[in-house]
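In structure tokens, one chain follows: the form predicted on its own.
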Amino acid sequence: MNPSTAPASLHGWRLFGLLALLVLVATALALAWQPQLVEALRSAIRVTARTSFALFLLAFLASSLAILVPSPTSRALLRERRFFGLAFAFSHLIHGVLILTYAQLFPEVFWNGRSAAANIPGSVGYLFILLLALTSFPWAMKALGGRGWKALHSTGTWVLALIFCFSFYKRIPLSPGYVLAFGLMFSAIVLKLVAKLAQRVRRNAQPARTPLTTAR
């Protein structure tokens, strides 16, 4: 069946609901898997970090994939980008609640080797996530204006991408798994820049083709 004619049952808020449910199920399973609460919280924090990263990548790369690899799938991804972004915000909200719970219940473990300055990038990230989530609705776009809304969301997504990249990079000595996460985020940033360059080249080439088309 052609994707464009397939029943579009999973889109918009239904898609968001499914993604949010999957995040909650994954969190519950991670909490239930470990018998000790401290390990259960650590496991759930890791799981929600991964779900947040996956959802952020989908939202971050949606427009780039639509430019570089135009297809029904990439266009559908771009169409649902707002809901992937909101699902990312929901996942990271759960992630933040788990971290706060961990810090409250086990402060001596949480703060061991950690300084207040180490929380600055994460705090900045949460501020932008809040701003992006609150302005992901038509009324917010109207209030901010097209240019202001675009500037906020472009800046916010790039700040979050760089925070992810920095966070993964500094954790590479702790676990080889962070090499893959850093590589994925770095590659996504490169892909985003390539897509922007390709879009600019196409725009600059468009006027040059117009006279030839007219001459025919």
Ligand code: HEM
Given for the second form:
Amino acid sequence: MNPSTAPASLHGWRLFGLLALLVLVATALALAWQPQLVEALRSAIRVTARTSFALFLLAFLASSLAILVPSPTSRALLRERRFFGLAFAFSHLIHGVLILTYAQLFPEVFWNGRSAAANIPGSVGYLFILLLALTSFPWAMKALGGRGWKALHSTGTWVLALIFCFSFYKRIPLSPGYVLAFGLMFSAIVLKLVAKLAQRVRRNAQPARTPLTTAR
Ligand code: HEM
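Having displayed the form predicted on its own, please output the structure of the form predicted in complex with this ligand.
Now the complete complex, all chains and molecules, led by this one.
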């Protein structure tokens, strides 16, 4: 479907609302599925990490897909990138609320084998999620300026991509499924680097032309 004729209900804040609702439904199902509260919380934490991952991948790859496979769908994805990013932040807000509840209600289980240092990468991730979400609004873009905004969002998305890689990699001994998740994140990183290279090659070939899309 041509994005210009796409239903008005499925973009912008309505899209965000729908994605946020799906995250809440998935969380509620995960909580309801397990009879034991401790297992229910752990399961919901994993589910929200996965909804976050799916939403992050869409936002992370939007510009690369628009460069490598230009189509109405990839352009629509790029246009809605901000709302996929904000839905990712919402999903991770729920991840955080569940983690705090888990740590509060079951401190012995939460801290079992976990040091305060083990929370550093995740905390840095949360700092970037907060910064990226707060600066996703026009007033913040204006205040930061084009270069500052791009530098922050580029750094933040790469840091989060590495945290996802690390989170999946360290869980590989627990289940082979994590190899797939790690492979997905790793492939997305490779795809993004290829898109950046393709954009550079195109720019050098046509220095006078302004590109439609900038990979960040
Ligand atoms: C201090 C901050 C954080 C803490 C304390 C934390 C804690 C946790 C816990 C307790 C789990 C579930 C472990 C279990 O299986 O029982 C989990 C899963 C996970 N978290 Fe977080 N997290 C934090 C931040 C983050 C961030 C910022 C990201 C990514 C950007 C992230 C990505 C993940 C992933 C990918 C999983 C695995 C999901 C799966 O099993 O498929 N976490 N986290």
